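As a starting point, one isolated chain is supplied in C-alpha cells, in the form predicted alone.
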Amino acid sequence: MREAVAGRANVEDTKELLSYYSDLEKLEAGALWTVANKIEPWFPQSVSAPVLWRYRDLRDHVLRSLDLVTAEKAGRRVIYLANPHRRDVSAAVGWLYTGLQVMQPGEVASSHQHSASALRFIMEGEGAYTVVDGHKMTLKENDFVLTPNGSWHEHGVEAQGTPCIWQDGLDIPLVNALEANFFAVHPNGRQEMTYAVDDSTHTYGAPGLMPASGTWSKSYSPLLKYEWAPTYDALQRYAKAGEGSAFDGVMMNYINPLTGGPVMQTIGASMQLLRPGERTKAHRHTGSFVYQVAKGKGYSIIAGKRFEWEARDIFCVPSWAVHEHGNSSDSEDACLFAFNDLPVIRALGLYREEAFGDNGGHQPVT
C-alpha cells in the first residue's frame, strides 16, 4: 500500500525488488516498506464490525440448548455472540468475548480458573448464583457480577429456581494474544463456600462506607457484586444533580471501592441511562465496547449505521467509531450496561478520545 505523502512508504514494485522481497521472505524477513502503512494507519483501523444482537431471536436458541447438551458435558452451557470479521478469535468486538450462558434449577457449573478476567450480567430466571473463592453471591436481574482472573468460581442455579440466562463477558481473545492463557477444573470439583452468603456486598456494598478494618489486598474489587435497585437508583440521583455527559447521558462506572478504579485489571464497567427523549452527541474513543440494555429501548448509530433495541439486546461499539445514543421513549429513561477493555487501554497510555464535528454533529445514517 503505497501513498504520495511524505514520511510515508512510497515504493514502486519492480523486478529486482519482488526478487529481492522473495529472497527475504526464504529468511523468514521482509522489508518494512512493503506492510509499514498497514501496520502504522493514520487512526485506529477496528476489522470488528458493529453488530446487534436482538435476545427476542436469540433466546428460543438458547434455552433449546438445555435439550441438547447437560451443562456437565458442555463444561459451561453457553452460546457466544461472534463479530462476523472476529470468528478467527471467538470476539465479539476487538479482543472482548461475550455469550449467552443458560442453566436449569438444581444443575452446577463444575468449579475452575483460567487467566481471562470474566464478569456476569445476570438477563432473567431466579435462583442464580456464583462462588467466587469461597465467596457465594445470591443473583437477580440486572445484577452484575466478577469472576476476576485466577479466581476459583463456579455458577449454578438453585433448585427451587427458574431457568436462568445470563450474559457472560470475557477478555479470553486478549490474553490469548497475549499467549498468557491458562485453564485449570478445581480438583475437588466444588469449591467450599468458607465466607457468608452475599458477605461480600454487606461488607463493601455501603455507598461512601468502608470497612473500618480489613486485609483484602488482591487486584480486583472486593465487591464482587453489584446489585441493580442501588445502582439504579445511584442513577437517578446523578440524574437529579446534573446534566451528566452530552456524549455519554448520565453515566457511571462500576468501581473498586478500595481504589476507585476499574473492577478488574483488564476489564472496566459502566451503566448509563438517557432520560425520555435523550440523544447524546456524537464521538469516538479508543476501545472497545459491548453493551448490553438493562432497561428501555432506544437506539444507536455506529459507525453511520442505526440500530434499533430494547430491553436485554446486545450490541457493540469497535474502538474509534464515532457513535452515539438515543432513547426512543418520552415518559420512559433507558439504561445500557457495558463492559470495555479501558483499563488496559489506560494502562498502555493508548486512551483518545474526540468530538464527532465542532458541534457534536452525526454521522450520515444508512
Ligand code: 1HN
Given for the second form:
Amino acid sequence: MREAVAGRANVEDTKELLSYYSDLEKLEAGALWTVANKIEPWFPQSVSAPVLWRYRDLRDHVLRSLDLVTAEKAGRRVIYLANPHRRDVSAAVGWLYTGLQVMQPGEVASSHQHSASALRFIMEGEGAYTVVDGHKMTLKENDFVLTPNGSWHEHGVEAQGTPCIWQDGLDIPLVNALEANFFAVHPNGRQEMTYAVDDSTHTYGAPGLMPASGTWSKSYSPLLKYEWAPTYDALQRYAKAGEGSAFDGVMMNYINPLTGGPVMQTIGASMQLLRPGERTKAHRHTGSFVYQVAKGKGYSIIAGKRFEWEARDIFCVPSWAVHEHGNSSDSEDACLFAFNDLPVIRALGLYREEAFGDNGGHQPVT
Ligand code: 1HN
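Counterpart to the form predicted alone, namely the form predicted in complex with the named molecule:
So here's everything in the complex, that chain up top.
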C-alpha cells in the first residue's frame, strides 16, 4: 500500500527488492516500508461493523436453548452476539464480548472465576440472582451487576421464579488478545453465601453516602449491583437540573464509589436518557461501545447507517465511528445502557474525541 505523501512509505517494487523481500521472509523478517502505511493508519480503522441485534428476532432462539441444552452441560447457556467481521475472536465489537444468557427457575450454574471482567444487565424474568465472592445479589429488570476479574461467581434463578434472560458483557477478547486469561472452576462447585443478601448495595449503594466504619480490602468496587429504580431516578433529577451533553443527552456513568472511577479496571458502563424528541449531535471517539436499550424507542446513526431500536435491542458503536442517537417518541423518554472499554483506552493515553459536522444540537425529530 504505497502513499504519495512525504513521510509515508512509497517504494515501488523492483526485481531486486522482490527477491530481497523473499530472502527476508525466509528468515521470519520483513522490510517495514512494505507494511508501514497499513500498520500506521492515519486514524483508527475499526474492523468491526456497526450492528443492531433485535431482541424480537433473538428472544425465541434464546428460549429454545432451554430445551436443547442443560445449563450443567453447557457450563453457561448463552447465545453470543457475533460481529460479522470479528467471528474469529467472538467479539461483538472491538475487544468486547456480549451474549444473552438464559436460566430456568431452580437452576444454578456452577461457580467459577476468570481473568476477564464481566457484567450482567437484566432483561426479563423474576428470581434471578448472582453470587460474587460470597455476596448474593437479587436481580430485577434493568439492574446492572458486576462480576469483577478474579472473583468467584455463579448465577441462578430461584425455584419460584420465571425463566430469566440477561445480557452478559465481558472483556474476554481483550484478555485473550493480551494472552493473560486464566479460568478456574470452584473447588466446591458452589460458594458459601457468607454475607447478608444484597449487602453490597445496602452498604455502598446510597447516593452520596459511605459507611462511617468498616474497610473494603478487595481490589474491585464494593458496590456490585446497581439497581434500576435509583439509576432512573438519578437520570430524571439530572435532566431537571440541566441540559446534559449535546452529544450524549443526559448521561451518567456507573462508578466504583470508593474511587469515583469506572466500575471495573477494564470496563466502564453508563446509562443515558434521551428526552422525548431529543436528537444528539454526532461525534466520534476512540473506544468501543455495546448498548442495550433499557427503555423506549429510537434510532442511532452509526458510521452513516441508520438503526431503529426498541427496548431490549442491543447495538454496537465501533471505535472512531461517527454516531448520534435519537428518541423517536414525543412523549416518552428513552434510556440506553452501555458498556465500553474506555478505562483501557484512557489508561493507555489513547482517548480522543471529536465533534462531527453540526446538526444544530438538540433538535426535535421531525
Ligand atoms: C461467563 O463466565 C459467563 O459467568 C457468561 O455467566 C458468559 C462468556 C465467555 C466467558 C465467560 C458467566 C461468558 C463467561
